[in-house]
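Below sits a lone chain in C-alpha cells, taken as the form predicted on its own.
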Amino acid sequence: MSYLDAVRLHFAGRFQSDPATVNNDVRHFNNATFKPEYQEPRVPGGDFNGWWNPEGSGSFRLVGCKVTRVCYGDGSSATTKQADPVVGMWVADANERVAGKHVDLDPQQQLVSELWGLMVRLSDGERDCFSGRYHVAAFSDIWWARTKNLGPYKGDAGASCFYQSVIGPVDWGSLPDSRFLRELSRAAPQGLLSIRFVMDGYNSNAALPDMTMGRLVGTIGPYEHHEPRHFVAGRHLLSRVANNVPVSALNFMPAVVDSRRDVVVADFGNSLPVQTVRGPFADVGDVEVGYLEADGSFHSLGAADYRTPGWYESTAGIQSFPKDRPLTRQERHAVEHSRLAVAVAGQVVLKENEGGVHLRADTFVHRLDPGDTARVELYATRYGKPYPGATVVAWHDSSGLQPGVGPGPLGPAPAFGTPVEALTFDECIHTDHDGRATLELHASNPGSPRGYIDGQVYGVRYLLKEVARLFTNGTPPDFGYDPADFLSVLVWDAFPMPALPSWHEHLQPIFQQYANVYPLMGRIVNLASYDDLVRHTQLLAFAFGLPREDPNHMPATRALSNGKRRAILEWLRNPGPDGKPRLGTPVPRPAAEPQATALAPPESSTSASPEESKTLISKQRRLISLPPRLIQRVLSE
C-alpha cells in the first residue's frame, strides 16, 4: 500500500528550492537577441529581465525536517522519543555530496518540475538508520487555491503540490532499539521505501524573509514492487473542474481500503485548504469520509480531525476511517463496491468516478532523442482493484503546456506540440488482466521547429473510454478526470556526430546558450569563452560524462540531448594537434527564428509578477479538447 501502509512515519519541516530563472522565458534561449540585462533581476516596475532569481543554482534541499510520528502495523502510533527513538530524528538529504537538483522539463513546460540526484536519509544527527537514492519524479496535482489568505505573499506561495516516489534500495545503517524500524525493515524486505511529501508556502519574494524556502510535510512507508512508484493504485476522489483547475472546496486526494485492518485510509495532505501561508488548515466545517449509497446519499464513516492543533504536521493529513473501530461487514462490502466520497458540512465535494474507475500513468515526464521509445505504464482500477480489458484513448493535447513568456518586446514565443509526426503512439490500447497497459511513445527528429531552442515539447492526454464518452463536442465534462493526468514529452532535434567536432562549427552556439541562461556557472567557468573552457577541460569532461541521475551532472537542467552530449565529450576528450579541443574556423550565424507562433494564452500574461513564476505560467495553459475522430471511436465501441 505504499506510504499509506499501516507502518509509516510522518515528518515535517521545510524545503529550499533555488531555481535559475533566466530560462523562465523561452525567448531568452535566442542567442541572436539575448542581452546582458536578461541576467539581471527584474527591476520593480520594469521589464522581467532575468525574473526573480537569475543566479539560482537549481539546488533542492530538505531543511529541518523531523519525524513527528511513527505508526505501527496494528494501527497504534508513537509521538515521543521516549516511546520510539525514531520520533524526532531527521529526514535529511545528502551529507557527503552536493544537493539534488530541481529541474523543469522545458521553458514551455514548467509545471512538472522533477527532483534529480536527491538522497534521503533518516538520521539521529550522528548516524544514519537508512539512506537511499530518491528515484527521479515530477510534482503533480499543483493546487493554486490552497491558501485562503496570502498576506504579504503572492501567487506561488498560495499553491501546493505533491511529490511521490521510491527510495532505495536503502542501506540500513545502525539501528537503535526501535519497534518502528523493526517493523519497517520487515515490511520492506527489498529495501525499497515509498515516500510522498506535500510542499506549500513557497516564497520567491526577496523582500520577505526566507526566499526560496517553503513548508514540506511527508510520509515514508514500505514499497512493494508491483505498485506504481509515483501514485497510489487505490481509490481516487475527484474534484469538479473548470478551466483546467479544481473548483471544489477540497483538491483531488487518494485513499485505500486497508483489508488487514478493515479501515479506509485517506490522505488529505494536498487536499485541505490552509488559512494562511504555511499556516493551519482553514476551518471549512465538518469534513467526513464515507461512501455513496445506491440512491446517491452519503454514508459517513467519520470526521477528519483536521482542526486539532498540529494535526497536519503529526499525520501529514492521513487518517483512518472509522478511526476507533474496524469497518462492519456491511460497511466493508459497501466500500468495496461503492464510490468513496468526502463531504464538507454535509455536502459531497469529492467522490470517485462513476463505476469507481480510475486511470493514471506512473511516469509522466519523458526526454527522448530521435529514435527513442518511451514505454509509459498505465494503471486502470475499478474500486481500487485492477481493471482488466479497459479501453484507453490517447491523443496529442497541448493544454497542459505553456508559451513560457513574460511581457516585453521580445516578440512571440515559438509554437509547441508540432510537428505531431515527431511523436507517435497508438490512440487506442487496452489493459491486460492486471489492469495495466503500456503506451509506447516513438520519437523522431522534429526538425528544429522552435529555431533557437533544441527540439520540441509535446503533451499527450489519456483517458478511459468511459470518461472520454462524457466529452461534449470535444469539450471535457466538469467531473471525471484530473487535469494533471497527462504526459509531458521533450523530443530533441537530431544532432549527427561531426567527424571532428570543433568550437566554431559545432559547439559555440550550445555553450553560448548555457552561458546566457545560467549565469551562475560564470563564477566557475565562462561557458562562452573557448579559452576558459580549455582551462577547465578535465573538469567539464568529468561533469558532462556523469549519468543524468548524478547530482553533479552537467548541465544541471538535464536539457542536453544525447547527440550534443556525445559531441561535447568527443571534443573535450580528443584534442587537436595542439593538444587543445579543436577551435575550427568562425562561421556566420543568422538569427534563428521559430517557424510559427504559439496560440494566444487565455488570460493576460502580465497579470502576475516574475516572483509568481508558476502562477504566471499556469495562466498560459489552455483547455482540453478531444479530437472528433476519437469521439467517433469511443462512441462506436
Contents of the next structure:
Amino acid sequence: MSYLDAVRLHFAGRFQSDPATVNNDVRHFNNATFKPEYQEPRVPGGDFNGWWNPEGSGSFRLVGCKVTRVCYGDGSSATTKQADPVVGMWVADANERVAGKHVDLDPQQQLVSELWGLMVRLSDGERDCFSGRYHVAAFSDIWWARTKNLGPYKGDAGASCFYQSVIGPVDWGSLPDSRFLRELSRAAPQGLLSIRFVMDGYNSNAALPDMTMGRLVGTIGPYEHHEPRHFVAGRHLLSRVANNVPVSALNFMPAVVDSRRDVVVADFGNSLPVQTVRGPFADVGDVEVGYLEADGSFHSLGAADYRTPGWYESTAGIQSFPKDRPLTRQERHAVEHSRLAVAVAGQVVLKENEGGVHLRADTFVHRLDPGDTARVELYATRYGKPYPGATVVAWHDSSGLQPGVGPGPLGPAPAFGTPVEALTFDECIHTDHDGRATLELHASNPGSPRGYIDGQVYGVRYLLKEVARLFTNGTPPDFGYDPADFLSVLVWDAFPMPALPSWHEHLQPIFQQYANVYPLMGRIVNLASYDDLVRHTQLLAFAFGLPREDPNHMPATRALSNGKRRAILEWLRNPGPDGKPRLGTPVPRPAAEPQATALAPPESSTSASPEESKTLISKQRRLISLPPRLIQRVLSE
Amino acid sequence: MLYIRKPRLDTLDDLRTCLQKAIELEHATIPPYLTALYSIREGALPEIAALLRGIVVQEMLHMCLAANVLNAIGGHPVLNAPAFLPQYPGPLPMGIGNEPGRSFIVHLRRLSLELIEDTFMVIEEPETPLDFPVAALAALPEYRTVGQFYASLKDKIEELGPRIFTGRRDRQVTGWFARDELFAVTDVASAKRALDLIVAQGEGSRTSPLSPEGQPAHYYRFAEILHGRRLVRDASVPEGYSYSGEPIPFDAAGVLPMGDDPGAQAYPTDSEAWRLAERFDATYSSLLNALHLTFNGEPGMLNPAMGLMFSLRVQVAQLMATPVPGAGFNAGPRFRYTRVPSDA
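Form predicted on its own done, so how does the form predicted together with the partner chain look?
What follows is the entire complex, opening with the chain shown before.
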C-alpha cells in the first residue's frame, strides 16, 4: 500500500542539491557563440552569465535526515528511541559510493528533474538497518505559491515539490530489536520499499546561509508489486487551476482508504502552505478531510493537526481520519462511493473528480534514441479502484516545456516539440480489466531540429475522456486535472557509428560542449583538449561505459545519446596505430543553427529578473490546448 | 629515516597483524601528501603536481598490494575503522619515529619546500648501509627501519611457506594499475614480489636511486622538488647522478593559503568552511568504506572507490578556496573517519 501504509516511518531534515547551472540556458549549448563568461557566476542584479551555480557538481544528498516517528500496523506509533530504536536513526544517502545526481531532462524541460544513482539507507550511525537503490524518479507537482512570505529569499525558495519512488530490493541484514523493523520487513518480503519526500525552502542565493540546501520531510513504507512506483494508487484531491498552476488555498494531494484499519489516510506534505521559507505552516483555519454527500454538502471526518508544533516533521504531513476511531459502516460506504474532499475554514477547496475518476502515468520522463519505444504505464481509477475500459486520449502538448533561456542578448531559443513525426503514439487507448493502459511512445530521428543541441524535447499530455470532455474550444476547465500530469520526452538525434571515430571529425564538438556547460569536470580533465583526454582514456572509458543509473556515469547530466556514447567508447577503447585515440584531421565546421526558433522571447528578457532559475523557467510555460480532432473523438465515443 | 618498534612476528596471526599495520602505514602518508598536492592552485606548478600525484598513486598501490598479501594468507584487511586513520598532527602508525623511541609527528600542511624537506623526505629516506651503520642498530634491537620491517615480513612468509596461502582467490584485487604493479597474490613468490615492489618504489635499491621501472624512488623525487631540478645520470660526479636535469620550479604563489592542520582547528559551525570540511570527511570516509568492501569480498567496489577519489578532488578544490572566517587563511581537509551521517 505504498508509503501511506499503516506501517511507515517519517523522517525530517535537509537536502543538498548542487546543480551545474551553465546548462540552464539552452543557448549556452551553441559552441560557436559560447563565451568564457558563461562559466562565471551570475552578477547580482546584472549579467546572468552561467547563472547562480556554474561550478555545481550535480550532487544530491540527504543531510541530517532523522526518523521522527514510526507507525505500526495497528495504527499506534512511537516517537522516542526508548519506545523503538529506529526513532532518531538517520535516513541517509550512500557512504560507500559518490552521491546521487540531480539531473534536468533538458534545458528546455527543467521542471521534472530526476535523481539518478541515489542510495537510501537507514543507519544508526554505525550499521545500516537497510540500504537500497533509489529507482530513478523525477519530481512532480511543483507548487510555486507554497510560501506566503519569502523574506530575504527569492523565487525557488518559496516552492515545494515531491519525489516518490521505490528503494531496494533492500537487504534486511541483522536488525536491531525493533517492532517497527519486524513489521516493515514482514510487510515488504521482497525488500521493496515505497518512499516519498517533499522538498521546500531551497536556497540558491549565495548571500544567504545554506546555499544549495533546503528542507525535506519524508515517509518510507512497504511497496507492493502491482502498485505504481511514482504516485499513490489511491484517491486524488484536486485543486482548481488557472494558467497551468493550482490556485486553491491547498495544493493537489493524495489519500487512501485503508480498509484494514477503516480510516482515510491523507497526505498534506506538499499541500499546506507555509508562512515563511522553511517555516511553520500558515494558519489557514480548520483543515478538514471528509467526503461529499449526494447533495454536494461536505461531511467532515475530522481536522488535520497541522497547527501543532512539530507536526510536519513528525508526520511528513500524513494523518489518518477519523483520528480516534474507525470509520462507521455508513462512513465506510460513503468514502468508497463518493468523492473525498478537503475543506478549509468550512469551504471545500480540494476534491476528487466527478465520478471519482483519476488517471496518471507512472514514469513520466523518458530519454529515447531513434528506434526506441517507451512503454508508459497509465493507471485509471474510480474512487481508488481500477477503472477498466476507460478511454484515454493523448496528444502532443508542449505547454509543460519552456524555452529555457535567461535574460540577455543571446538571441531566440530553438523551437521545441517539432517535428511531431519524430515521436508517435496512439492518440486514443483503453484501459484493461486492471484499469491499466500502456501508451507506447515511438521515437525516430528528429534530424537536429535545434541545431546546436542534440535532439528534441517533447511534451505529451493525456486525459481520461471524462476530463477531456470538460475542455471548451480546446482550452482546459478550471477543475478536473493536474497540470503536472504529462509526459516529458527527449528524443536524441541519430548518430550513426563512424567506421573509425576520430577527434576532429566526430568527437570534438561533443566534448567541447560538455566542457562548456559542465566546467567542474575541468578540475579532473580538460574535456576540450585532445591531449588531456588522451592522458585519461582509462578513466573516461570507465565513466562513459557505466550504466546511466550509476552515480559515476559520465556525463553526469545524462545528456548524451546512446549513439554518441557508443562512438565515444569505440574511440577510447580502440586506439589508432600510435596507441592513442584517433586524432583525425581538422574539418571546417559551420555553426549549427536551429531549424526554427521559439516565437516569443520570454517576458522577463527585458531586464535582469529578480527571480531565480526554476521560477524564471516556469514563467516561460504556455497554456494547454486540446486539438479539435480529439475533442470530436471524445464527444463521439 | 624512520624507525618502528620491532613488532612481534612469530606466528601466522602475528604476520597478519603486521600486514594490517603495513596497510595502515602505507595509507598514513597519503593524507599529508594529498594535502600538499591539493594545495597547489589549479594549473600551477605542473611539474611538482605531477611528481606528488605519482607518489600518492604509488602509496595507494602499496596499500592495495599489502591488502592483497594479507588476503592471500587468509587475513581480513580493515580499512573502515576510526583507528585506521592517524590523527593529524600526530605520530604515524607503529610508533614510527625519526629517532628510535621518539614519535615522528606528521602535520597536514600546504606545499612548501620546508614540508618537503622536514617531513616528506624524512618519511621516505631510504635505508642504506652507509647511512645506517649496522652497529648502531644492533645497539637498539627493539627498533627496525621500514625496509627491515618489510624484509622481516618476507622472511616470515618464506618460513611459514605455501601452507599459509589459504585466502580465497576471488578476494584478490586487480585493475586500474598496470598489471605488473597490482597483481593477485597467491603464493610465496607473488607475496615476496608485492613486498619487494613496495620497498623498491618507496626507497629504491641500495645501489641506485631508481626503482626497477627506472623512476626515482620517492625520496629522490622529493629531493628533485627541493633542489628544483630533475635527478639525472651524471658521469662527472662520483655518485653517478646529480640534480642537474630539467628545472622543477617552485613558487609559493602557486600554493593556496591553507591553514596548517585543519583537523586541529575548530571551523565555526555552520560556516561554509565547516560545511565543506565535513563533506570532505564524509567523502573520505565513504572512500575507506568502499576500499574496505573492495578488500573484503567485493573487488568490484574498486570502481566506486575510484569515483570517490575524483569526487574528493573536486570537493577539496572548493574547500581550499574557502576562507576560514576571521582566520586569515583558507580551510583544508581534515581526513577524519566517521560512520555517522554528516549534518553539513
